[in-house]
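One chain comes next, on its own, written as structure tokens: the form predicted alone.
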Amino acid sequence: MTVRVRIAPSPTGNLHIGTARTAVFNWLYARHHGGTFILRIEDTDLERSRPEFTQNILDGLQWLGLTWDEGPVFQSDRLDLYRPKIQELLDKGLAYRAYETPEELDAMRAAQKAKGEAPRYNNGHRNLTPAQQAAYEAEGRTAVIRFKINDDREIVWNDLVRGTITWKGHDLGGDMVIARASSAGDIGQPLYNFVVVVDDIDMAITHVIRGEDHIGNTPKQILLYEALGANVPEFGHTPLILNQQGAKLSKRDGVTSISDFQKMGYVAPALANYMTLLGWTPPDATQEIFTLAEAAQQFGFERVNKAGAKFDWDKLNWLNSQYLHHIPASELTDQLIPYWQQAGYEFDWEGDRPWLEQVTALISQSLTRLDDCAAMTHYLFVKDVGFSEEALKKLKQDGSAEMVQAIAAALPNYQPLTETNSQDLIKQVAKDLGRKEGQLKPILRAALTGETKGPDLIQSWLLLNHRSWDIPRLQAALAAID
């Protein structure tokens, strides 16, 4: 058997990390077995589906490296496939038209609630006579299509993650609506549970891998597979992604869409790597860094957890930093430039590329996210940097002005400034003033960068010197001291 799996997002919002993690597991399973990974866009909710969400989904999956083998297939293009299948169920007597009004259904649920019963459809129109149907249609009523569910039926499947799962037909809420209301003789818009099954049959899906929030749909869908005379695929319901309080991760927790993670400065390999660990444990539990291809070689559902996977920002940040620290400066520079531009920094981004790559090399080992670069390098892009409270305090210490003045006076004699002669300058000034280098360097940092902490001092000085900003900074520090 050739493994065929699918990811089937709905374009009613941006690509959510939960959907993306499901895509990761499907992709890993397909690649592990040499199978086929299919992308299907479930856009039957015409009122809420938006083309910009579809594009966001496609872009997000591609950015993560989750290339698909077939698709994208759009459900909205396949209505001619669904309606004949509904008619087939009607012809077999496995489905029927139900004419209750919304008010009658509400009254039914209210009566059930008053009795302490779970709300469910009472199958009241399952056995209407042709005369009764004609009478309802004469009233101008529209009919939904309902699929018959045997209350006495027991539905059992062996879940790839959770083992044997059993549902009673009685717990499925009565006969299921599979098409929205329509006028007499017509079939309205087919609904989710039905079109999913038809699509999976048509695409020869062998394994349905999705979040555990879909477990309640599975018994209904199994009944539909059987009613349509198709083989039932295997099911695997993966754990939900939870916040730190143990609730399902939602928009209230802040960032949840893949495009948001991308904007924040997470790189695709790190985020994809992290998502593999959200519910799956590799055979070597100590291994935490691997590519999708490497994970696919080891992936199996025997190591997918049943319990929810808590989202750990610290772990994601650590993984992201590990990837950033190994990106070559030239490549990393390309990824940092948009964040510098977004910060409003003005620079000849192409004309002075070597300088930019030196800036990148200066901060690369300190980055956690790409967007950290703007704050880290502010002093290199803004001419009048200003001085923090801590820097001013250090500059106003006794003897600081003398040190800054001595460096400024000596600096013209050490041009062009290099890593070696900048160190020589510091040693000479410290000697002339009877100071230790360790006393002079913090003052020099405060004067040059406006801060008391930051990237390597000498490299920062060389970068400022390239822009002829070091002497003006020293002069500004002297003015601030006065």
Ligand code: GLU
The other form holds:
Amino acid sequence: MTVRVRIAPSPTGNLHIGTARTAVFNWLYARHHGGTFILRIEDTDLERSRPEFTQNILDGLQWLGLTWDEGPVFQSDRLDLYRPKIQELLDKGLAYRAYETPEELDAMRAAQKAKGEAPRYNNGHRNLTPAQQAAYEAEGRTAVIRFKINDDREIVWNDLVRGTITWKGHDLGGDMVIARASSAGDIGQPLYNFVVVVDDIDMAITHVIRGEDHIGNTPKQILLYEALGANVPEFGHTPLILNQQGAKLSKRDGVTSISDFQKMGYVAPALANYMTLLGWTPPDATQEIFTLAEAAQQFGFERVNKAGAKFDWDKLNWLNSQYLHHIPASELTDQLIPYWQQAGYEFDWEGDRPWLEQVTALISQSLTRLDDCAAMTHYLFVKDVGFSEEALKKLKQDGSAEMVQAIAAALPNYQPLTETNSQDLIKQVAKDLGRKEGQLKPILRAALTGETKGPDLIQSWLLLNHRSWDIPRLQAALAAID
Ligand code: GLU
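Show the form predicted in complex with this ligand, please, because up to now only the form predicted alone has appeared in this conversation.
Let us now look at the entire complex, which starts with that chain.
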């Protein structure tokens, strides 16, 4: 049997981390078995589906490297497929038209509630006679299509993640609606559980791998497979992603869509790696860094946890930094430029590439996210950088002015400035003033960068020197001391 799996997002929002993680598990499973990974866009909710969300989903999956082999298949293109299947169930006597009004259904639920019972449809219109049906239709009532559910039926499946799951027909809420209301003789819009089953049969899906929040749909869907005379696929329900409080990660937790993670400067391989670990443990549990392809070689559901997976920002940040620290300077520079531009920095981005790559090399080992680059290199891109409070304090210490003055005076004799002669300059000035280098360097840093902390001092100086900004900075420091 060739494995055929699918990810079936609804384009009612941007690609969510939960959907993306489910996509990762589907992809890994498909690749492990040399199977087929299919993308289906479930866009039948016309009011809430939007093309920009579809685009965001396609872009996000592509960015993460979750390449699909078939699709995207759009449910909205396949509406003709569903109605004949509903007709088939009507013809087989497995489904029927039910004419209760919303008010009648509300009253039914209210009465059940008053008796302390769980609300369910009472199957009241299951056995209407043709005459009764005709009478309702003559009243102008519309009808939904309901699928018969045998209360006594036990539905059992062997979940790939959770083992044996048993569900009672009685707990499914009565005969289920599979198509919305429509006028006499028509079939209204088919609903989620039905459409998914028809699609999964049509696409020959062998394994339905989806979030745990769909467990309650599975027994209903199994009954539909049977009614349509199709093989029931395997099901695997993946654990939810939880926030730090242990509740389901939701929009209220802030960043949840893949495009937001991307904007914040997480890189795709790190995020994909992290999502793989959200619920799956590799056979060698100490192995934390791997590509999707490497994970696919080892992936299996026996190592997917049942318990929810807590989203851990520290772990994601650590992984992201590991990836960033290994990207070659040239490639990393390409990735940083948009963040520098976004910070409003102006530079000859194409003309002075060597300088930019040196800036990248200077900070690359300190980056956690790509967007960290803006704050870290502010003093290299903004000419009049000013001085922080701490830097000013340093510069106003006794003797600082003298040191800055001496460095400024010596500088013209050390051109072009290099790593070696800048060190010599510091040594010489320290000696001349009877100071230690350790006293001189913090003052020099404060004067050149406007801060008391930051990337390597000598490299920073060389980069500023390249822009001819070092002498003006020293002068500005002297002016600030006065
Ligand atoms: N469209 C559903 C969702 O976005 C997925 C349905 C399924 O995987 O069966 O949650």
